[in-house]
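Okay, so here's just one chain, in C-alpha cells, the form predicted on its own.
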Amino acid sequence: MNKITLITGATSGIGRSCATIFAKNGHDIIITGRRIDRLEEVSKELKSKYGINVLPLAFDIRNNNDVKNAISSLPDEWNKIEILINNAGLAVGLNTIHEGEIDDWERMIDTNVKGLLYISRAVLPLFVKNKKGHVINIGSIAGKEVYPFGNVYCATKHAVDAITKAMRTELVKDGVKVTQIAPGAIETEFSIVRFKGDKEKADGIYKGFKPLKPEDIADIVYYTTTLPSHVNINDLIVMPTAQASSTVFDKKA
C-alpha cells in the first residue's frame, strides 16, 4: 500500500481539503466523522479522481469507546500509519461566561480536547512502535490570543496548543515529528456551527475581506509532510493578508 494518513473531521473544510491534497498525492487515507452518508461520499470520489485506497471509519471522536474499537480493529493492511491529522474541532455560541451554555461548553471541550487525546492515544503507539509517524494537530489563532466571548473555545485551542508541545517533547526521542498548524479565519462550516445554522450571522464574519480558503491550510499541512526527515515544522500561524490577530481586520465596506 502507498503512504497511510488518517484525517478527522474529514467530511468537510480543512479535513476534506486534507483528503483531497493527500490522495492526490499517492497516500491511501483513512476518513473520520460521524457523518456516514458524507465520508461515503468523499471516499468514493477520492478513489474515483486518484485510484487510492481509502477507508471511511464513522464515529463520534467524542466516544472513547468508539475511537478505540475504530483503531484496533483497523484490517492489516492499515494499521501503518504514518500520518495522523487531527482535524476534528469546533467551535459553539458566543457568550460571556456568566451567560454560557453549559451544552455548548462541554461539546467544545469533548470534540477539541478529549476527542484529540482520545485518537491520538489510540494511534501513537503505532507511532511509536514503528519509530517514525507525524502529527500534524490543526490549533487556531484562538490557542494564541483570547478575544471577547470566545472564552471556553479559546481555552481548548489553547489546550491543543499545550497537548502539541507535551507530544512533541515526549515522542522526539521516537522520531514522531509533531506539527501544530494554527489558522485565522477561515470561510468553512466553522461559523454556521458557531453561530447554531444561522446561515446569515456566519456569512456577516467575512465581510469586507478575504477570508483564507480550506485548501490554503490543506496545502500547508502537506507541505509540512514533505520535508527532510531531519527537519520538522513545530509551529505556524497562519493568517488572511487582511487579518493581523484575532480581533484586527482590514474590512472594506
Ligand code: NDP
The other form holds:
Amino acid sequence: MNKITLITGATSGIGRSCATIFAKNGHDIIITGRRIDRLEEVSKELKSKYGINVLPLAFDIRNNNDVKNAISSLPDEWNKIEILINNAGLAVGLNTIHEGEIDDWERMIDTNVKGLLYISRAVLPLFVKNKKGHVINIGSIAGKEVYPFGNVYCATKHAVDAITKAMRTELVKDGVKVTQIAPGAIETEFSIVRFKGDKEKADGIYKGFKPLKPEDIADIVYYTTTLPSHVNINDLIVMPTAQASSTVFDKKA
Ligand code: NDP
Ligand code: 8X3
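In place of the form predicted on its own, output the structure of the form predicted together with the ligand.
Full assembly next; the chain just shown is listed first.
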C-alpha cells in the first residue's frame, strides 16, 4: 500500500537509502535537505527507476518559518503524510566542553533537537487529525551512552531519546506509532561533516572494522513500517558486529 513518506535529510547517507527503499516498495516520498541539486538527482533517479512520485523540498531544518511554510503549502495530494522519518542531523567537532566551539554546539542543538521538533510540530497534527501515522526518529548509540569529546552531540541524541519517549506517551491515544532507531557507526558523510571536510580523519574512523552501511539502517526503518497496525517497535539499538559500545571496537590493524 502506498503511504506518503516524508524523509528529512534525504540528500545523503541513511536518509537517501530510506528514500530508495520506500520508493522501491511503491511509496510516494517527500524528500528534504538543503542541497537542492542532490534532492533533484535523487528525485529523478527514484521516479524513473520505481515509477513513484517524489516531492523534493529544499529547506534548512533549523529555520522554523521555512519548515512551517514548506508543510503548510503542501499540495492536497501530498498532504496525507503517513510516515515521518526524522533523520536530518549531524555532529560537528570532537572536543572537550572546556575547549569546545560554541558555533559547533549551536549547529548540533539547532539541527538535531530544534529542527526535529520544528518538523514534528508541523507534521504531527496531520497524524492526530487522521488518527494514524508513524514517526521514526533516528537517534544514536550516542543517545544511550556518552563518550569522551562527544558531549554536546551525545546530549542532542539523548534529547532525541527523550523526545521519542514523550511523543509515544502523548500520541498513544491517537493510534500514532513512535519508533526510535539508535545506530552505532555507519559509513556515510557523517564523519566528513564532523571533521569539517577532513576526509583523511573521517576515513580513519572506519578503518580496521566493518561499519554499518546506510542501507542496513534503511532496511530496518522500512521493516518497522510493515508490521500489523497493533504492533510497534519502540526502540532498537543497531550496531556493527565489531562494535560493542560507543568506545569498544574490534579493530584489526
Ligand atoms: P549524512 O551526513 O550522510 O546525512 C545527513 C543528512 O542530514 C543530509 O541529508 C543533510 O542534508 C541533512 N541535514 C543536515 N543538516 C541539515 C539542515 N540544517 N537542514 C536540513 N537538512 C540537514 O549523515 P547520516 O546519514 O549518517 O546521518 C543521518 C542521521 O543519522 C543523523 O541524525 C545522525 O546523527 C544519525 N546517526 C548517524 C550515525 C553514523 O555513524 N553515520 C550513527 C548514528 C546516528 P543537507 O546537507 O543537504 O542539508
Ligand atoms: C553517530 C555514532 O558513535 O559517532 O551517532 O556518536 S557516534
